[in-house]
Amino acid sequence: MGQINIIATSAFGLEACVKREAIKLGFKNIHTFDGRVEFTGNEEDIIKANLWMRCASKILIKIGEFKAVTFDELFEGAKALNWGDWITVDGKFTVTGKCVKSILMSVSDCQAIVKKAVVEKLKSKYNVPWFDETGADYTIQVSILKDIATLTIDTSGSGLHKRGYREIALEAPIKETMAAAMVELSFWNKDRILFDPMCGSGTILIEAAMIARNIAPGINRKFACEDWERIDSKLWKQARVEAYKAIDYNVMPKLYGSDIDGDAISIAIENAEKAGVDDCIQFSVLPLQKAKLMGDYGCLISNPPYGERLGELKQVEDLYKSLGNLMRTNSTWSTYIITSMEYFEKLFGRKADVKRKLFNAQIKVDYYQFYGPRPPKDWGKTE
């Protein structure tokens, strides 16, 4: 059936990370757009993208794209697409949608029209008057941006941030995909110390450990397209076997996490155990003011409180000042902080070397990066 057009969606600001992953995984014809990276591949590449992409939000199949300024154009355009290449005669499918800066702005109407168009197309292909919809699930998305309709099928199911190790989390946790991106955007590597003094449920440290040990982020979860007839179950089995073989348990990164909340640390320990990396992360209950930097040339990466709630602002400001004091105790360290507080640098006491705009869930944030000196060439050998 030829090459498949694949879309890896992402949080705004993380497109470069997702593109880097696509290149590393060997995908072809890679193109970057706001909130997504597109490339071509085959069924095995759909599996690979779901199993291995750490920073992407979902993996979609792009069925077609066309201009639609009327409901008739949307219906005819959707009906002309080859839905039967993926959806089986017993397939159960739903349609989701979003419309931005387009003439067609009624999402519910667009969803209903696309649903009707797909049904008509499948009726013609399978020569049946109706569908029982007792088979595998298929989620179709109609996305209309500036009058261009893009129709896709979601291969992931639940978002790729749901790795499977974080069944219990705090009230405002950072998504696993964002945590992985924070690590990937830093200068940390498996030979350097990583410290999160406000680690919460441990997500940043766990993602770093999985990166260090080459653990596929999707290895312990299920994906929507595993039940699809088009993708052979043997391919999934083979891909998972290869992913397990790729894990390097001999790597023992130096990862440390602390938090003032004892319950959070208990959750972090449990999450690390489920992820299979509890043996390489040391957690402790400790307020930031008592934290110390261990060793040289380490990286502090953290998602501290933002002070969004009423009455928390003064506490958070004091916390950021304490963080700046901590980092001044060892100039060889690098610091990476994500926060929505616009005057963070003033509280921290230093202007960031790089400030990247991101969105943590629906909150507009900045990722502040403060670089320490590069380790000497022979540094790793003497540690």
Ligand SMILES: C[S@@+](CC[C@H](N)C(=O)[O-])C[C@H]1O[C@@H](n2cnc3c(N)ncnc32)[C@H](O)[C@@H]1O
Given for the second form:
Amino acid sequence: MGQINIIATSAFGLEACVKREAIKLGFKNIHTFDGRVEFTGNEEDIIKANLWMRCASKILIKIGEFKAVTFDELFEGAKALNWGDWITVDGKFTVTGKCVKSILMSVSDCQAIVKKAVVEKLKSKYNVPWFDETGADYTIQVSILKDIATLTIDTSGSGLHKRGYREIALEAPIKETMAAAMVELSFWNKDRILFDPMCGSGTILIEAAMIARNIAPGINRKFACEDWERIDSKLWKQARVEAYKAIDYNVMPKLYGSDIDGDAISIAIENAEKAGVDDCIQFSVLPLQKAKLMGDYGCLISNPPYGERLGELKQVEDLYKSLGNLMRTNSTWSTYIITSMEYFEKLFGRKADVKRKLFNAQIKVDYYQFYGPRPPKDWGKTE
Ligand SMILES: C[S@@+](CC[C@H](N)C(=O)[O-])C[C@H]1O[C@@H](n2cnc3c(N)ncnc32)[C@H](O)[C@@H]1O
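Mind pulling up the form predicted in complex with the ligand next to the form predicted on its own we just looked at?
Below: every chain and molecule of the assembly, starting with the one above.
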């Protein structure tokens, strides 16, 4: 059936991270667009992308793309595609949609038209008058951008940020995909200390531990396409066995997390246990104002409160000033902070070396990166 066009969707600003992951996983014909990275591959690559991509939001299959400025064009274009290559006679197929800067702007009409077109196409393939839709899930998306309709099927099911280790959420947890990207975008590696002094449920530290130990982010969850007939369940089994074999529990990164909130720390410990990394993260209940930097050349990576809630601003401003004071106690450390506060650098007391625009749960934020010096070549060998 030839090569499959695969799309890894991405939060805005993380496309470069997703592209880097696609290259590392050996995917072919990689192209980057706003909010997505496309590549080609086979069924095993779909499994690999779902199991191993840490920063992507979802893995979709692109069934087709065509210009549509009328409902007729949308219907005929959708009907011409080979839906039966994927969707089985008992398949349950719902259609989601979005329309941006296009002549066709009624999302619900576009969804209904695509559904009708897919039904017509499948009727002719399977020679049946109707579909019970009692089988596996095939969520189709019709996405129309500047009059170009892209039709996809979602292979992931729930978003890839759902790793399976964070069942209890705190009030403002960062998405696991974003936390992984914060770590990947930093100069941290398993030989350097990593400290999150406002760690909440521990997501950044847990993601770092999983990176250090080469734990596949999707190893403990299920994906929509695991139930699909076209993707042999043996391939899934094999990929999971290989992923388990790839884990290196001998790697012992030095990871520290603290938070003023004791309940958050209890949740963080529980999450780290579920992720299989509790033995390499030390958590403690501690206000940032009392935190100390241990060792040299460490990285502080954190997602502090943003001061957006009523009455919180002054407290958060003071918190950011305290953070600046803490980091001035050891100039070998690097600091990485995500926040929506536009004058963060002023409060922190230093201009960032790099500032990257991102979106964290629809909030426009910056990822501020303050670099310490590179560790000497022989550093760490004698410690
Ligand atoms: C946005 S949340 C962090 C969420 C975290 N990244 C996660 O994955 O759950 C900010 C955290 O900062 C903590 N915090 C606020 N003030 C603090 C302080 N003075 N010292 C330490 N932690 C503080 C809060 O308790 C909260 O858990």
